[in-house]
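Take a look at this single chain in structure tokens; it is the form predicted alone.
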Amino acid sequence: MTAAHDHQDPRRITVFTGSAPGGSPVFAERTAQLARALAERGIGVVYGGGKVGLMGVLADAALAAGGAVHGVMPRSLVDDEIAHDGLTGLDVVADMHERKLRMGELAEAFVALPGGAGTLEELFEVWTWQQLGIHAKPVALFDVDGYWRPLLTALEGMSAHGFLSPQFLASLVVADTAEDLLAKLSAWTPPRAKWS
């Protein structure tokens, strides 16, 4: 992944989300709404390739709306038969590190939907890459039903204590509707890289 290209409206968005459905039907409903909104705008989805949980909801809804959905999954998970078999494309890679690198290469923006530890790990890696100038792509939280508020409070605390620059906190896109998310991604400008 190379740094610093001019920002453009995304043609494909990498979405990080859970392999579980979550404890409320609102998570699946809003995931499907976002997937349909992306498909309607001709924006392709790149994601982890699974057929389970919110990952499956995302893929099924985007495909049903005529969208392109590209999965990236390590061989071990494909062998465990959790790969979605109806995708536009599926890259089978060696491991989780290669998965994240490939997902980063394929899209112009990153969005985290509700999920667990894996979703957080993916989110923080691409956001750190942005801060270091490894890429100049927006990173966003889709805040379904206030799901990301505790994380945002923690990030505000990091910033207040001097561990997270206010410019990088401000660079993280936060939206709770598909329309607001896409508008903010279109208007986003990259922050100055940390050590530049």
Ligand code: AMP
Given for the second form:
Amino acid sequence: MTAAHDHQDPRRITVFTGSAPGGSPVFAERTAQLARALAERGIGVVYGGGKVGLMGVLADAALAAGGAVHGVMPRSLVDDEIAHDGLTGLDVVADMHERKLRMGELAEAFVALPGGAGTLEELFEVWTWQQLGIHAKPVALFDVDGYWRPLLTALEGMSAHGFLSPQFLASLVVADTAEDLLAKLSAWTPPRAKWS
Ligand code: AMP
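Based on the form predicted alone presented above, generate the structure block for the form predicted together with the named molecule.
Everything in the complex follows now, all chains and molecules, and the chain you saw is the first one.
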């Protein structure tokens, strides 16, 4: 990943999301809606490459709407997460580290949809790398039905206690519609890096 200021109007967005579908159909509905909105605007999706859970919903909906979808999957997960066989591109990589690096290189912005520990791990890595100035790409939470509210409350608490600079909290994009998300990604400017 480079620290180039290369975020304007992303052509490809890396999406982190759950390998589970979630307990309510609203998660799949809103995921598919976002996938279609990206495809209709000619924005490619980069994601983990699987067919399971919301990851599969995302890929299927974007492909059905004519979008480009590129998967990145470690060899060890090809069977477990069921590598999607209809993608416009699939990189099978050595391990999780290579997966995240590749998913970071391929897109100009990152968006986390509802997911579990894996989604959070991926989200926090790209967000902390942004704070360190390792890349200058926007990181967003796509909120479905208030899913990210408890996390945002925890982050606000961390900031109030002096462990998270307000400028970094403010740099985390939060949106709940495709239009809102794309407008915010387009207007985003990188925060001043932590040790600069
Ligand atoms: P989850 O949100 O836990 O359902 O996981 C979503 C995706 O994150 C799955 O494709 C996992 O394989 C992936 N994942 C979990 N941990 C990591 C990690 N450390 N690095 C990269 N991807 C991960």
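Residue numbers count along the first chain shown, from 1. What we label the rigid core is the largest C-alpha set whose atoms superpose within 1.5 Å from one form to the other. Please read all numbers here as calculations on a predicted model, not as lab measurements.
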- Query: Would you say E81 moves between these two forms, meaning its CA shifts by 2 Å or more once the core is fitted?
  - Reply: yes
